[in-house]
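Only one chain comes next, encoded as structure tokens, the form predicted on its own.
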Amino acid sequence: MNKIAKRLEKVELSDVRKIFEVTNKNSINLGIGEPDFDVPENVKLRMIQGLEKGFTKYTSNKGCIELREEISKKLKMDNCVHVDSQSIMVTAGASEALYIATQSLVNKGDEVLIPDPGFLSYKACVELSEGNPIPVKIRFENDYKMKYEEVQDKLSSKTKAIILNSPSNPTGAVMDKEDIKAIADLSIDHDFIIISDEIYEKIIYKGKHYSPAQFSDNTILINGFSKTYAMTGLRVGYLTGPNYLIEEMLKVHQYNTACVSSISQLGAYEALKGPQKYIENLVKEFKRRKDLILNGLDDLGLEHTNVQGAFYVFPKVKNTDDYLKKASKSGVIMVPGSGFGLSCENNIRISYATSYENIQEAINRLKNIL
């Protein structure tokens, strides 16, 4: 007897997760999408003082209500997205909430579209709640940016619902506001679900975040405090939507996770009510990084997108395989596409969320191998 459930036979582990656990020390790693910034001191201190004061029991299973009327407040300002604490549950990282998302709307045989490229997560999520991912073949030509009318071309009776990443991972694009408002348009047309995955809204150089949720009531937004405020480890995601469906979707967290660390709520709190200067000197750098790895890839002679926000670029190299071999003998460690997309195989993503001059390592390295 097979004692491993049948729904796991199409689900394989990350090539990101794999990287991971196998770099050398000596390595130059650009294949983790971990900021290497510290956590703004003012968040440290008041998860210290939480301790002290033994906040440290069972939450809500939604979460802190100061925590989600503070996420309230940052959806109407930032967002112009207007929701009130009961449609809110803070999740264990936005991983958490893209799962709670699957499980709780996704029927045996469901369609959901997803990105190609697109985070390696949305197959798996999609898979594990027995639905067939469908790609949305996104191009080079367009900066990577997701289409309206590839959109379109993709619907069907069996379409669930769709999964949407502005900025993107892995790609570093930006969606157009055009394309956002008329995607949120045939979701309302056509009835179906719009999970729109915003970890990196705060992280972008040119253009503007546009949340569909500000357009279609149809949309679950899905957020976080990983990449924006580097609590990456400290697992405190969100997310949001009509009441109706968050209150199903509870069932799915409550007997997951229960409720998310208290003293991780504490520091989200904070990092909300506190002063935002830090996001600001973060993306500064992640700039200045964005621009050295751009003009490094440029001496490489590799061709690339023109990179908007997050932390990644996706360039195209000739063979995949040699090309990661020889820079991993160069101790540079970077990610196969082929995990990112169905169009992927001669892609590699690169991640400068390590220090400006491990990627000036990395860069020099490259050039002396390759």
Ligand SMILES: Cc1ncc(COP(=O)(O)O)c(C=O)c1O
Second form
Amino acid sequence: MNKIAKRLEKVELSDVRKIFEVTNKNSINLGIGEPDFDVPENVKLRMIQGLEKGFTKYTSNKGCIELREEISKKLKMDNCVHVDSQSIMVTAGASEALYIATQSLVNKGDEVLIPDPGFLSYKACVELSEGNPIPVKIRFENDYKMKYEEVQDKLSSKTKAIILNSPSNPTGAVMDKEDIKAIADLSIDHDFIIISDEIYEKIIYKGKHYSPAQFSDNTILINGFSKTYAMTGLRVGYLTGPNYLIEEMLKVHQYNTACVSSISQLGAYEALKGPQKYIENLVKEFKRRKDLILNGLDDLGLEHTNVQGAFYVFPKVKNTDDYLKKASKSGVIMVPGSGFGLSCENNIRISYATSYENIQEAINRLKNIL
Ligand SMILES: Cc1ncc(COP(=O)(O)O)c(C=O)c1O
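For comparison with the form predicted on its own, kindly provide the form predicted in complex with the ligand.
Next comes the full complex, this chain leading.
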């Protein structure tokens, strides 16, 4: 008898992880989607103090009230979204929030529109909830910005939700306000939910971030601390959405994780409450690296879009497998585009979450293999 649940058949493990298994210590890793910065000093101290004071018990399932109140203030200030702490749930990263959102919304056969190219978890989360992921093509010619018309074309009577991600992994695109607003209007007219993954919100070089939650109550807004405060391993994210959904989503969270690590929540509280200069420095450094890598890609003759945010670029390459193999032999690890969508066979994803010097060296190595 097959012991594995049928719904896992379609779900695949991430290609990105597979690549790390072949990395050696002399390689320069341009594959990893994790800031190479240390967590802010004040966050570290607060967590150490928390441990010493015994802040190590379960918290409320939705998360510490103090943290949720800070998140509520942040959403009002940064995103023009007015929600009280009761409508906020602290999750084990944005990853858990995405899982909760899809598990709570999607019935077997429901359609969920996902960006193509898009973050790997979207398709997997929809499949884990037995829904059908429907790719919305995002075009190179549009600087990889998702356009409202492409979304409208994919709507059907089965559309339950759409996942938006701006700034985007893997393209670094930042969506235009007009498209976000138009998609928000569609969500009201056609009564579907927008799951808005805003994890790279603060890492923007050009343009401005707008949350669809500002324009439509049919939005589940997801954000977290992994990228903005380099707190990836601490696993703190959050979501907010319509009240009727929050209590339902809590069921998935409660029976899955019960609550997020108390100490990590304390760190997240401090991250929001403390000075924000850290983010300015982080974005400044990422911008320096982005300029370096885009110049390098120009020298290498690789076509790319005008990256506006996050810390990725998604250039086109003629023979991806061959290019990645040669790059890997010369000690530069990058990720094939194919994992990010149906239309990405001729792309590679480059992350510049590594030092300026490493990027310089990687470009030199790539020049040599040509
Ligand atoms: C677009 C996007 N969403 C969500 C996540 C997951 O973030 P977290 O560490 O908060 O689970 C990532 C991580 O790479 C991401 O790139």
